[in-house]
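Below, in structure tokens: the form predicted alone, a single chain.
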Amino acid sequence: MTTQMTRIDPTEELLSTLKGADSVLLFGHIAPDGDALGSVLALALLLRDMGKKVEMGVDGIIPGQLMFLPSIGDFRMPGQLSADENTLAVAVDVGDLGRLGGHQEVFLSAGKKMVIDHHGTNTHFGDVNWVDGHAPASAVMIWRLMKALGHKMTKDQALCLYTGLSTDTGNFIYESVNDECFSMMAELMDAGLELAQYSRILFRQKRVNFVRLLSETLPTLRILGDGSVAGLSTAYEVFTKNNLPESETDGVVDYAIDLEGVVMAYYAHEKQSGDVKFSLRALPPYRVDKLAVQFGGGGHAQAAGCTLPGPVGEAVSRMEAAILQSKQEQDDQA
């Protein structure tokens, strides 16, 4: 049973700042996922409906399975956007300034800076910060914002919000899922969301090359300690051999955390730079957010991430030692 948390609604300062802005830049985080992209797009469509000039930026490859999102082609890469004192820059689903990647400078050059995020580890790096660490997804906060502005949701906005909500809740199976998620889903369906079509694209449909990558990743499975910790890893050469970008790793970590008896898990994939990105997962009451912060990352209690320097073998060894220590410490405190 989930515990009802006090939700944080948009402040009058945030609402008036958005209403008063004529030119808005919206940013998602590096290595964008469904919540970052869906939330930014839904907010962009809302602001455009309000007559604002809106541009969007993201640093990283957009996952192929999300190319169905409306206006997805409008995202700009670092170096393609500019801001001045009359610009409002909004970071959505971005936990800290570094997560903006190559868009940090243009964000900081804006006359007004805003943060909308649901990560409890957020550093509040804006002039106006709306952070709710208990919200299941940033998409939930954009939905609240629409309601606060009295906006009638469109079909395209519903699709964007569904993508954000469903991907950040693991298709509604994470501990963060609460009654607000289903109140929101009811309104998305009323707005015309074609649930069967898009849930299949997001959670069932796989590219052939992804399955081939998975076939080379699953044999790396490591079961640690007493069988309660598991991990998987993918070398960069596996991505190149299968003609897949580093961004197409969604769901791989689930093969580790979903194993019977496992309560903490990692998935490591080597990047072209040689660094190793880790996706961390835990089952309640265990948590991995503090573990991620230890390595300069962040996230949620049961889903977090960080990046370590390579090579992949050494990075995995460091993470395994840290995750085992973290589990032991949590067991000792229980």
The other form holds:
Amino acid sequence: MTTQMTRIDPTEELLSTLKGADSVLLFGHIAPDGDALGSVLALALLLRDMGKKVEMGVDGIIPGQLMFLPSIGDFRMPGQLSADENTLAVAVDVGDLGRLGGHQEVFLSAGKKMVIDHHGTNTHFGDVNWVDGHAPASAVMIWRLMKALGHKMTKDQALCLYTGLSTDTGNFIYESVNDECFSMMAELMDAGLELAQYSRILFRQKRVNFVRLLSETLPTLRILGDGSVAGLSTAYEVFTKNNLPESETDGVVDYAIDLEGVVMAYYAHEKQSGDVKFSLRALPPYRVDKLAVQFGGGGHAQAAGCTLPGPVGEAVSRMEAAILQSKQEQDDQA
Ligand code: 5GP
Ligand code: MN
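Show the form predicted together with guanosine-5'-monophosphate (5GP), please, because up to now only the form predicted alone has appeared in this conversation.
Full complex below, order starting with the chain above.
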């Protein structure tokens, strides 16, 4: 697939708003992933190079395997940031206001609000909104932004952008992958990206406790209907027992969607609050974004998420019924 036809570039309004700001607050989404953190950091480093005062906020635990990201220690938790009428607040990789978690209030209190995101379900909650639902990662949009501003990329920025791009494309294998990803990668390598070292950390290295969690989760496998829907679930006690934060679930859902014959899958994990977080996946032409929205969540056509009230068994039953119905509707429309 080529990108030139579908790609949405930053507007002059967005560029001049960024150039004109002196004090900027950047936010990624709650329970941040590689794209949220990498994109915010790359933009922060860029804006700092431009001489601006930049602070960053994120709500939730930063995954241990992403601690190598430059300036990762600069992220502030809810309650640690403030904004006034001179502040530009930018939400990056954040599909809706609720996904800011505890940073919503400070975002809303900024004089100017901007949204930069690649989720098709984005609600355009800023004064200036740049949403490109076809961009494979928010990191791709930040890379376009750097080029539009005529910025020469540093090695640290390349590492942040690589982390966003590679994690949101499942290490360059999702449907969203296009020629632009590889043009960008060529420039990241040119800027000094140490690909082998960081791809190993991101995609091969596993914590022993994570493998233990996996070994307790795989027996929960459910195969539904004609074998085209699969699901996995983890109770909260499995996280505590294995001394893992409830955020360390990346990749578990792949064991369901990667099964031969499966086209739609869920992974449910119980949170400390008792709510149940669902990761939803589909293989094209099937999609799960509308299913996620139905439960107050969102995301992309083939990767989305939402949260349901517990207990786990009830949440899973509701989700299974909804997935099967959604699959049936999609089959009927095909
Ligand atoms: P994951 O299953 O990996 O947590 O999320 C898959 C995709 O769906 C990501 O792009 C993520 O940002 C999005 N997503 C996950 N949960 C939610 C949610 O509750 N609300 C919204 N709007 N997006 C979500
Ligand atoms: Mn993303």
